[in-house]
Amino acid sequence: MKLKNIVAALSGTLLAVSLVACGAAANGSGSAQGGSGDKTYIIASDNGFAPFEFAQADNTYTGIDMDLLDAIAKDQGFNYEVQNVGFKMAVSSLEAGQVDGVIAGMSITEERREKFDFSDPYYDSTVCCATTADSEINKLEDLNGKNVAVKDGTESQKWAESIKDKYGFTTTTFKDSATMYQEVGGNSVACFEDTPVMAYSISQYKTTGGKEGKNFKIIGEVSPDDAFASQYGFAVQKGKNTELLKKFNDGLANIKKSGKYEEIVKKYLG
């Protein structure tokens, strides 16, 4: 066997071991019995993207994506196991064929369509810029000469990168929202995030008296018809798992019709 083939084989094995290890440590959803099928689908997700997926005190995961997946699985009668490994790892593991699907507030883009097949959209989102509530920065123009935080591989990062020359700011990239938020008020004066995620964090701060969420304010947001506004979708590998994709779409249609979808979204976003 050629050296490059040995290296490739070892890399694939290490990726699989790493994914399983992360899943075992962070997986809060476990498996859900939706029916009598023998196959259990492995679904990767983010590990911190409230209100779509986030850890509770007992290290189990909840959120819009988790509840939607559970409702769809029960409607369609399939079993699943969620591995909350972080957004970048979730996407790369799907690309490598280590998991069957990804649900992680994943925006449907033309670039991603080249690698993945997406379900029907299940949520319409925009992206925004936010800073601390007591900051003197109140609009994008105030970012001139300053640094902002962005999350790697997201549409909000793309928006930030597309306008940074116009508004004269620099960016620092982070792997997850929690770390990115901690940066705001320190080495970065603001951050870019999906609007529903930021709005949820702000509302949590207000409703819990500061015990949860962030005391932030939104200073800029794209419009719903902007190129950086997006729709979230469930993803599988290109040309594979068509049966799972159909089950997701059929289940999504059914829970929308029954009112379950609206119930789930209102539970987290009001």
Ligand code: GLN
Contents of the next structure:
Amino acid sequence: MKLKNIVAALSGTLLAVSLVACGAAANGSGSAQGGSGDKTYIIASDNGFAPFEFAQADNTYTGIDMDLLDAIAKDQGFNYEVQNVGFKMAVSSLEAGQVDGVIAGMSITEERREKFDFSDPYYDSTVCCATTADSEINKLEDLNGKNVAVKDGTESQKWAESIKDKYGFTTTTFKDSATMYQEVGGNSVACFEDTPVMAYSISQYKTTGGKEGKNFKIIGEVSPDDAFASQYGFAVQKGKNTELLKKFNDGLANIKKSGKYEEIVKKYLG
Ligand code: GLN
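Pass me the form predicted together with glutamine (GLN) as well; I've looked at the form predicted on its own already.
Whole complex next, starting from this chain.
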């Protein structure tokens, strides 16, 4: 961990201690929260993957992952701090042992299991291809000779790479979902993304009258039986932080039983 991060982590802990002392609860990165205990786990996450994690107007992060982690931490009595550094950075920080865990709509895959231990799955997902609502591209076959945008280090990128020769398209890689979406309709005709995230963006566009989300349409999706369908899990380094993984699993089971899990998912997905 770089000195700057250590200082940031320490000041986050102090902030949380003072907030707890005042009886206030802070939500978002830079603050430890969740319960008593000496250790503050550092958890890395994506910087924009709504409804799982996304920044609010005051720059604190909210979303299903953020709320699940908070509820689990409270249930199990551990402190944590979230760093919303982006998906690829979160995964590589975990691999390098700079953080204790990752919660980022991260798909549990056999390949990742070689480096990480995953919690019990907490959300089912598939991947899809989407383009702007007014686009003439309506199926994967229409991507022939075109360029598409993909997000670095993701399963949807892998799916795109695995079918690009078959459908005759090229790819450009972006480091987060927001910049990838911006590209669609510009140098790329479509993008590849996790279906729940794309579906949320489309529904946000409709329900906010275009203020939020994207005016996109999904033109291709893998079936839930496809190899690229996945379940999200919380990850720790392989063989390390087994106590944190156990707390996550125990807490997840408890909040599923208590109805809190369902309440959190409903809060974002209705
Ligand atoms: N579920 C996808 C993966 O694990 C994407 C995650 C993300 O972009 N935050 O690759």
